[in-house]
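The chain below stands alone and is given in structure tokens; this is the form predicted on its own.
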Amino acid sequence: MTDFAELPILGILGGMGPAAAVDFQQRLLDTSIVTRDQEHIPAIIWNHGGIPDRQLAINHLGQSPLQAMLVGLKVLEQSHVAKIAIPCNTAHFWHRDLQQHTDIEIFHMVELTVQQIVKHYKFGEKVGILATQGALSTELYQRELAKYDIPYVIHAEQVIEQELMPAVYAVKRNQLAEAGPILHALSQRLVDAGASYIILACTEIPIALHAVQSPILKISFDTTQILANTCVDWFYE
């Protein structure tokens, strides 16, 4: 029998936002096929909501979150984690900088998501990217999809600022009943614009869509779930 101290530990760099990190932990529990406590993935989470706002930083309106994330990264390193997951899409704008500060592999949520899309993609289909303006301005998903010549559909900046961002911040306030219908409608508009699938490219979005049992989830690539699946596959392999 393997001693519990010998099992690899997953590090979770959370706080972006705190609810998304907790949702990610729940996905780990739900995805793992176990029969007892001792079979679950050992995890250490640094879930600090004090990390500066990523949206403001990208728009040069606020402090960069990098130094705060590096503090969390150091905590996870000192806890001897084997892999690190960051349940925040926009935070992956700083993935390269974070990875340069550690020898521990940090899973790349954007790359993992697009790899899943490639497996299901059929020529001629378009993918909708439901994301914050910060994530879209970094072109994280646009560049990754372009590697595989996959066309995408996004909302106009005005729609994102006036409708999507207030809904995302409503999720952060735990106002899911308010945010869910808005995010569902925004997803449907991407479908109406030609999208065959929707990337839920903000980890607050699936929280709200699940809360209202949105049927759009059936055609969505849930980035939180994809990251959780990767962590589960890594641990049990």
Contents of the next structure:
Number of protein chains: 2
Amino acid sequence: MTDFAELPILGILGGMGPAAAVDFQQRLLDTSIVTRDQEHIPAIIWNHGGIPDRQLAINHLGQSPLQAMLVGLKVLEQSHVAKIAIPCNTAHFWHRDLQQHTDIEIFHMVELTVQQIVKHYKFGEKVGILATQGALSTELYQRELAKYDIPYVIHAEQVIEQELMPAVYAVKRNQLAEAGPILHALSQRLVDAGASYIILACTEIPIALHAVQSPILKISFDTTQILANTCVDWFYE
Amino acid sequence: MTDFAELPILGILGGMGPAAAVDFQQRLLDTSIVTRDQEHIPAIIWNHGGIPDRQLAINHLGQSPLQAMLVGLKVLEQSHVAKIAIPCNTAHFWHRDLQQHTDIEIFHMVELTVQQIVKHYKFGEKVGILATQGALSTELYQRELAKYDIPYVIHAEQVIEQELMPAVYAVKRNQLAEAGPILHALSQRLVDAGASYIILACTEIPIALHAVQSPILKISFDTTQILANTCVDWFYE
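Switch from the form predicted on its own, shown above, to the form predicted in complex with a further copy of the same chain and output its structure.
What follows is the whole complex; the chain from before opens it.
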């Protein structure tokens, strides 16, 4: 039992949404190069979709999800996980609050993504941010990109409200064929507005783009994959 | 927070293998008819691939997985899950031992599958069991089918050892394109031997058959899906 008990465990604070947490786990499987079950990253996933809606909370239209997220954090903590991943960009608005409640490192998906961009960035390029209303209004990505003086393009508030948000909620209803073309078109419009790359800054977005095999994926920073890569690098380093 | 705190949580004792536990979660998502995140089944998944190999243990070639499974059971118990699902057929050899350690009901995948078969069964038909060496040698499905006098066909031990087991371990290495045709052919040979239906009695098998879109799926009792249906029926009833 020595090996089994000594393996560090990855905690996943999921539920935002439940499908994104499953997609994230699939990325971990696909990114890990293993020859048998025993080599995979051991993980405990708290995948509770009942967390209050993050978008409504940021818009002061619903209760804060923080208390519910802290319930999940407690479950992961008492299960002795070594690191925590949250496969939801908007939830990172509460990253600092969550981190203040635990000594376990919570990977920061937004910082990790922008660090990847910095590695590939060439002067003069613009980055498109495809994100929810909540993530955009809290400027999660805008502030992080500004630290490195990287210019970005985003959609107008009305486009987000009328086109992007319905597509994201369609993914949450598992209507990928409906959401995919909308999210592809919205990405393309950011390219038309000058973006060299697109940050898929909501973990529902790559699910739909993969379902329709969107070519936008080739010029995307896929935040789910970047978080998975970080976990794989941590575990197998 | 009332709704959130009152929702029953499904515990998933995974890791056998890790990919099967993710496939099972995807089935839960796909089988649940929901309009938003908050309507999904809340789940806590202990997905620890480090559990000692079940096949080796049954063959007295490795340590028992029971102690490791009990660690997972404890994590789920202290997280106050309401029911437990184990998306691994062979692991059900230890179902009774696990159930003796907890008051929380652990769904019995083998019994649930055979109950489904009984509903569809017509006198004279034979059922093919496509299972691992461990599941076959412990007669998990043979005994359960015998309770209802349902005749079955299985492969010879040598075929299991030389063809099925390498394919199952290939799924565990994520080599689905390699495993799929082998598992399809093995299913077809059970049909040729008189089977009207095939029990996919190892949760790695449907992953590979889906990857190659095998027509065998149409005449299969997919144990992963049957377990998912049971969880969905329990939660939404």
